[in-house]
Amino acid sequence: MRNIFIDSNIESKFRKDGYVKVPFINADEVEILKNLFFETLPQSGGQITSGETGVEQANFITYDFTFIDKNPEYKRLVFKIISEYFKPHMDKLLDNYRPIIANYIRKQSDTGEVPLHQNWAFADEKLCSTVSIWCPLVDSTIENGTLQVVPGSHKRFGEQRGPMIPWELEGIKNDIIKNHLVPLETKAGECVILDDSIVHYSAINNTKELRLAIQLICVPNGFPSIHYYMDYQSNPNEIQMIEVNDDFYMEFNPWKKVETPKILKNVSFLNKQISEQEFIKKLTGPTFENQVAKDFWFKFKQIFHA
């Protein structure tokens, strides 16, 4: 199993929960990083509505993330400054990774719901972890809309996922968010590092004043970032993991098709919704991981007694 952090303590606290909050950026660089964004800003081509998806099955878009920016020029430079003021402090966390996705999260007030969510999958999650670095440039508070996670709920649940690709815990969203979410008050400078299997979610904000965080998702190093996308209309029963360059994410209206696309492999898919039961019984079942070494186990026997 590869390592994710090089802190012992922190890595297994993480595989536990699927996520950490550590000290992360200083004061000064808190206030740069505001600066620049503001700066930028004018340079920003737009959010891409659901109705500029092209896509049918496109939701509502209640956030305003660098990712779905219409002028990837505006994403690439976003990406250099979050990444090369985030990667001396990630590379003294984490174990050998690299930033693929950076996005500055706007919450203005009254409004930035995001919904209950797991993150897309950006890599075979049997065979490593990704994450995302969560940092406030701002107190995040409950009133202001921060981050709240389901712990232990990583790498328990939709393992195949993408913008086009029904959620098994779609149906069970509202019981999710009222039952089962933990609110992670996090001071700016703070980070919080989760596997973005994890199942989590931010409300609105409440206050006068804005709330502004970064995002930066990596992944390991020796491993092909990936994206599974579904043709929804032309087969509803299957899923093509497609192996994807870092350049994918800038360019890519991630609802569309892709053009050309390096299939890994195709993937059988059920379109089953799980009860609220069966939620907090898989909380506690095993991960991924864990499936792949027990069919490993299982499959060696059955040579080995053969």
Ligand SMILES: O=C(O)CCC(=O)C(=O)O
Contents of the next structure:
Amino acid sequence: MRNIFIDSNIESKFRKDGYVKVPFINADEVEILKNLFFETLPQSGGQITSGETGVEQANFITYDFTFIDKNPEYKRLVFKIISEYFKPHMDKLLDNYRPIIANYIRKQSDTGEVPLHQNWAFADEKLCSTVSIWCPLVDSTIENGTLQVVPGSHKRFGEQRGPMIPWELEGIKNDIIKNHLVPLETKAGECVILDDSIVHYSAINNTKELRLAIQLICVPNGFPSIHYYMDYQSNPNEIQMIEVNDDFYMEFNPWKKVETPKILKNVSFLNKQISEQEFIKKLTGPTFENQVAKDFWFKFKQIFHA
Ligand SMILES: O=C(O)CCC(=O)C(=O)O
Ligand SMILES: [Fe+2]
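Same protein, different form: I have the form predicted on its own, so give me the form predicted in complex with the named molecule.
Zooming out: every chain and molecule, the one shown earlier first.
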């Protein structure tokens, strides 16, 4: 398995829990990045609305992230700003990763719930791990809707994740929110590094002040970035793993049909839902990576009657 972190203690904690909280940027950088958010905001093209996605199933959008902005130039600018400030800190923590998507996440008073989800898959998670560096620019608390995670839920659910793919935890979302989340109160400038496959959520901001945060999604160098795509109308039983270049995410709106896909593989898809009991059991079961080893030994034993 490829290393994620430079420090082996952080690595083992992350592999066990699916996240770590560590100091990240300094107070000056927090201020600069906050100011740059407001300075560049006039260039935003506005958020895409569910009505504009062209997809009937698109849910009402309750959150405010740069990636669904309608102006690709604004997305490029935000990416440039955030990567520039984060890169030296990222390089001290992560073992040879590159950023692919940057978001300012704006949570105004009384709004901004981020529904329970796993981030999409951005590389083959059987072979490596992609991470999000989540860094609040104001102290992030339970009251203002901090990030909440299900510890140990990484690499165990929804292996192929993308905007058009039904989610196996959809039916038990409310149970997970009620019973399994841990809120991560985080100071401005600290960060939580998440495995993109961890199950997470954040509630509305119940304070009068803005809760502003940054997310930088990073993939390991040496691995292509991918996008899982399903054309529900033509074949709801198949998912395509498509190789994309890093610029894809700038032009891309998550619901858009992929025009000339470079298909790496087709994966058959069983649209199943899991129960809360199964969810609990799987939390302590094998990860996708360990599953590969298990399948290998199973085949080996079958062939050699070992
Ligand atoms: O900022 C939040 O509350 C949610 C962040 C999130 O979903 C992410 O960074 O993946
Ligand atoms: Fe997320």
